[in-house]
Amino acid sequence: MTLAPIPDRGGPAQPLLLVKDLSKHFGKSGSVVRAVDGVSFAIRKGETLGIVGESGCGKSTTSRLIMGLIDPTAGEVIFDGEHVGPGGLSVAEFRRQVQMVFQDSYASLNPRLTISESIGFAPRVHGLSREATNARVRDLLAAVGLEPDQFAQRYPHELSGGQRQRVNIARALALRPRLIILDEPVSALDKSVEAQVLNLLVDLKAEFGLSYLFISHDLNVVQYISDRVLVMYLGRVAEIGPVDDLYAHPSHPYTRALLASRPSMDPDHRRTTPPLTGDPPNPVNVPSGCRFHPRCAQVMPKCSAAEPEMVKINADHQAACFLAETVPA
């Protein structure tokens, strides 16, 4: 067994993911948080597709969601063409074909472990013999930028946040995925080795031809590293589309809102009162209609009354507003 990388099934017009109105509620009748609640889209084949929005909008529950490490409550995750569960794609051959890297570098490492043998654990287990990981280990470490000799036998605690974040980009790489889940991969490092690694990721997808889900609060680094960028807010779909065109012409009053909190480098444009007031309302009882209605300085009469559905503003940027429609995009 080789573990040779996983064919192409469905051709470059067919999705890699598709993701159909995935929920999940927590609790029981009368208390029940609704952290994903409808979540639908799409991530093309060879794209990166950014994920934004507050604390507690759904970001990292909805990336447990797709790779199945918390059940959904409904909704379905398509790859390639495939269901995924029972009487589809095995949890197991779509956990090879998609990995994730997590925030915490040091926690998603086995202490006890080597890094060759964190690396090495998951081909060893799909049957790769111990010569052929040795040598996959090798290659990894090596395309990480970190030197096999140097690093092959140290153990976790001997490294930095950076290394041991490329260390997990490896570990994510051992199995030649084809779609990689990164969780705030970046926001616990320095902004210097931030930019070493959102570099390395960059270079990476284009050498291993792999597609991205990359969610962060950091609207800076979601532009950055990002084809296109999907708006959460309460466990729903604000608004998505391309990076350039939903950051020139955000039409949802949240986007907006997020786009105008980031801080301005020119004193002449200084922001002196927030853009966003209060809190995200408890998700316990979340308001009618449309969720963000008590924080919107544009609310209307029907706002509070209908939840509004996506609205094309374009031929591939889509808002949930009801003010979308004379946005100008």
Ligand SMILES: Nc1ncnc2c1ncn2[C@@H]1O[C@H](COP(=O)(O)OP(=O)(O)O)[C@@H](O)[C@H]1O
Second form
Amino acid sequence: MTLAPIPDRGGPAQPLLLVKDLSKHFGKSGSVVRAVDGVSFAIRKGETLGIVGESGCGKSTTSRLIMGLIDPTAGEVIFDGEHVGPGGLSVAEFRRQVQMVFQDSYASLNPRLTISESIGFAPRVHGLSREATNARVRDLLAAVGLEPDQFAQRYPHELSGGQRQRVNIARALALRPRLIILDEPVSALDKSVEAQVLNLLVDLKAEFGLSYLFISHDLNVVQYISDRVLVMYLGRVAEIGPVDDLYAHPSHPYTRALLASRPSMDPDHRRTTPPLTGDPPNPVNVPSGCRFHPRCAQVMPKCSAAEPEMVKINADHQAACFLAETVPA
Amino acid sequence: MSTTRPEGYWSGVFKRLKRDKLTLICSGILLLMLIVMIAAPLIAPHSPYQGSMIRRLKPIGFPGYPLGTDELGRDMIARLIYGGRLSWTLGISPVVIAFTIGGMLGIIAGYAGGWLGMLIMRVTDIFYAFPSVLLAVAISGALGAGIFNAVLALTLVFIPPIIRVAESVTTSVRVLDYVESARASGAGAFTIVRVHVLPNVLGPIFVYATNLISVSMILASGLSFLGLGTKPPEPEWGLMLNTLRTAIYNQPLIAMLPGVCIFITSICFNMVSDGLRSAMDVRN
Ligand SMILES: Nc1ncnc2c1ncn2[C@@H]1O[C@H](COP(=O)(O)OP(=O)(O)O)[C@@H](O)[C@H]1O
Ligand SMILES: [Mg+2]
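Please could you give me the other form, the form predicted together with the named molecule, since above is the form predicted on its own?
Up next: the whole complex, starting with the chain shown before.
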């Protein structure tokens, strides 16, 4: 048993991960929390897809749904062309190829295990020998920039937040996955440490041929690391597109408001659009029509009546807004 | 660069315990009691059963009987030492058995959740609805007097609270990211419980159980006092308290002695339990 990386099947044009109409409603009838409500997107091979959105919009729920840590209310996940679940790719096989890094670096590590035991846990579960696991743990520690001799036998509480997050990344890499879901991996870190960890992620992606699903509420971080960006609002996709295009020409009023509300260092770029106003979103009480309409600066009568479809702005850029228009190429 | 192996969790716990004077003293007292009880035949100056009508209820300090004699003229020192053996057995064994069974059921209920967890917890709630003293007396009364039945009754009394604690600790650990991440790595439920859940829940459950030892000793003594535990002439602190009741006006100090033993033991177990709890908290 060597636990080699699993080879590509569908070729470069086939999306690595396809999410189709994924929904998760928590709670019983009466007060249903529509945490995720019909989300579809694709992650291409070798890309980083960023997901942004305010806290509570369903980002973490989406990642847990993909990992199969919670059962979806509806929808399906397709990995490299194969349906995940009964009759398709088994959840166990899928989990070898997709791993996850959480926000809280401390809660992500068992306080009773050494760093080496934490990283080696998954390979041992998958049958890798003790010697091979130890060798792999050392390689991984070195790969994430932690001196193996110094860190392998330590306990989580002896490490800094940044070091712990490096350990979590090493642990996610231990099964040689093809996709890593990073749920706010740098949100709890200091700015300087954040930059180091982001750079590490960029390096590892090239070194191990990875794809990332990168979740964050920080637009600058997402802009730095992503190839494409998905903007989420109250459990739905508001806009999705290539990072440069989306940041330069946001088509959804929510994206514009988000971008306008981030602090700008440049006095020439003072906000021209109003920042976000109105009540913060509440997934228990989802507004009719377009869920953003109570807070939208450009709200029209039909916005509360009907839910807008995804409009293709150009080949790669879509937004769910009545005002979004197709730009001729 | 240091390559020394940093301290593990348990060595940290012991280091913190060593600084806690009160816990150390209490552990010392308990250890001393244990040694005395084990070495009872060597230490006790007289037989705990051999009485004499002519030396009944001799006061403390009576020549040859430093702690006096009881209502049948038996040596109090011998009876207290041998009585400790029974009282400790009656007090500790129900907690140990309940810790094993209740801990297991609680961890299963907490980790599995769903209908299985629901079933375990609802049955627990039914037991929980009765006050523990009432439950112990009722079960013991139904089963009849005797050491075995008393242990059985007390075990049944302590299983529900231990299940509750085990379930709630396990539920809080189960949702932590490292358990989620272990699930995401494809490990089975058994492996996750063994590697990730058990080491993090056993400590708190154990601390709670040690806290129950004092309650258990008092309840056990209570059962014996009521005639539901050990039977005369067996020496047992609770039973001694009962039979010495009649001497409360002649020799109040002697009548109190078994109570003092119960009191000191349960206080010490409680202190050790509290000390253990704070020593096991990594934040200290
Ligand atoms: N297990 C759960 N039970 C009930 N509601 C939940 C649960 N998990 C998340 N939610 C709710 O779902 C919504 C989305 O949560 P989450 O996915 O964590 O958002 P985000 O990660 O974007 O901040 C929130 O309103 C949250 O309260
Ligand atoms: Mg989140």
